[in-house]
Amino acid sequence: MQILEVAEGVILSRPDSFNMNQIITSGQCFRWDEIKTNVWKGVAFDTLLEIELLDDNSYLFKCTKETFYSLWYDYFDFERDYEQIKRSVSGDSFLEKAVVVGDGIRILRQDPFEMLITFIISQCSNIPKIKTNVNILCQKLGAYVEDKHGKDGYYLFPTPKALAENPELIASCGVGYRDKYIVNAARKVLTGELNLDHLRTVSREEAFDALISLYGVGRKVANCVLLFGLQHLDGFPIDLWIKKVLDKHYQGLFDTSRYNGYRGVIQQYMFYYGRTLGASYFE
C-alpha cells in the first residue's frame, strides 16, 4: 500500500483487503454512508471522513495526514496482514469462496460504548432498521457539530450521560424493548461499574463474561462488542445467518480452533457471503 498527500487529503493505492462497499454492509458498522456513487461518509471517534474511490486501486480520504496516521490507519485496521488470514482458510470450499467475495473486508476498530449500545440496539433486527434507530438516536441525544467547511454537520454518539440520564428520549427512538438494556448499560458505564477500556486488556473469556452480565446482553451481542469494539478477534458472534451457514455446509458444527487468534474474521467472510447468497440458497 502506497500512501500520498495530496491537496485535497490521503491518497491510498493499491490498498490489501480493502472495500468500502463490503466493509459498511457487512454488519460491523452503522454510521456510514455511501452518498453518491463510490463516495462514502461516516463518523467515528467524534470525527467526520469522507472517501472518494478515485480508481479501482487509490481511494481518497478526505483527511490530514495527520488525522489519518493517528485515527484512520487505526481505525480500519491496516496494520493487519488480512491476506496471510485469507490463505488460511485453504481447504475449507465454503470459505475459499468466502475470502473471495468478501476479499475487501476489515474489521473496523470502533469506539467500544458505541458498540455496546450499537449491538443491543440490534438484537431482533436487520442493518437499515439498525442504522436508522442509531441516527436518531445521534440526532435526539447527540451533540451537533458544524461542518468546518460550511457544509451540513453532523451529530455525535451519545455519551453515557446523555443515554443514561435521558430514557424517555431513548424510549421514543423507536428502539423498543432494548431502551431499558441502553438505559442500563449507559449507567454502568457512567459509574465505572462497567469499564469498558479495561476489558480491552483483560482476557477475551474474561471480558465476555462482563459483558454477558448486563442486563439485556446475550452472547451474540457480547461477542459483537468483542469483535468490533474490543478488539477481541476471537469473538465469533452467531446470528441467524451464521446458524444458516454452520447448519448447510459445516452440519452445525465449526472448529474454530483452527483459525485461534482471528476467528472473528472468519465469521465476517462467513456472514457477508451468506447474506449475498440470499435466503432463498438456505431453503
The other form holds:
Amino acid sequence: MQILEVAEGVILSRPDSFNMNQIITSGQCFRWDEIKTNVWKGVAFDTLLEIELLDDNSYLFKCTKETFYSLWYDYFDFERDYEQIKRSVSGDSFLEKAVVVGDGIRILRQDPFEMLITFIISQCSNIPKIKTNVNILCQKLGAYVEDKHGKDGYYLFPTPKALAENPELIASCGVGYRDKYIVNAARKVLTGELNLDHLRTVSREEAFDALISLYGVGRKVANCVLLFGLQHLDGFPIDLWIKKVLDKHYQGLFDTSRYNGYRGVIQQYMFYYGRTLGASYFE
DNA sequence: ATACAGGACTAAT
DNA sequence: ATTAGTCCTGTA
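Given the form predicted on its own above, I would also like to look at the protein as it appears in the form predicted together with the DNA.
So here's everything in the complex, that chain up top.
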C-alpha cells in the first residue's frame, strides 16, 4: 500500500482492500457517518478523524502523519495482508463471491470497552437504533472535546467510571432492559474484576469465558468483542445473517479450521455479502 | 396494531 | 441439550 504525505494530511494511493463504505456498513462500528458524499467522520479512542475519497479513488486522511501512524494505522489494521486472506478462500464458490463484493472490508481494532458496551446494546436491535443509542450515551456521559477552532467539538465514548456511576442516565438513553447489563459490565471493568487489556494477551477461549461470565453477555456479543476489540481474529460471531448463509450454503456445517487465525475476517465477508443479498434471497 | 430487530436470561422439559 | 416466555424500545 502506497502512503503519501501531503499538506492536508495523509493519502492512501488507490488502495486495495480498503473501502470506507464497506467498512462502516459491515456492522462492526457505530460512530462513523458519511457527512457528505465521499466524506466520512468518526471518533475512535479520543480522536476525531475525517476521511475523503478523492476523484482518483485515493483516500485522504485529514490528520498529521504522526497521528496516522500512531493511531489510524493500527485502527484500520493496515499491517494485515487482506489480499492474501481473500486469495485463501479459493475453491469456495460462495466466499469467492463474498470477497469480491466486500473486497474493501477490514476488521477495525477498536477500544475493547466501547465494543463491550456497544455490542451489549446491539442485542435484539438494529444498526440505526444502535447508533442512536450510542450517540445519546456519548452525549450524556462522554467527555466533550473542543477542537482547536472552538467549534465542531465531539464526544468521547464514556469511561467505565462514568457508566458505573450513572445508572439513571443510562436508563434514559433508550437502551431499554440492557441498562442493567451496561452498569454491571462497567462496574466490573472499573473495579478491575474484568481486565480487558489482560484479555488481549490470553487465549481466545479464556477471554471468551471471562466475557460470557458477565450478566447479559452471551456467545454472540462475546465473539464480537473478541473480534473487534481484542484482536482475537478467530472470534466467529454467529448472528442472524451468518445463520442464513450457513444454512443455505453449508448445510449448517461450516468448517472454519481452514481459516485458523483469521476466521473472524471470513465471517465479516460472509456477513456483508449475506446482507447485500437480502432476506428474500434466503427464503 | 402487533410483530419484529445483528440476544440473553430464566425456568421449564 | 433444547425450547418457550420475557425483557425495553423504535420502526413498519
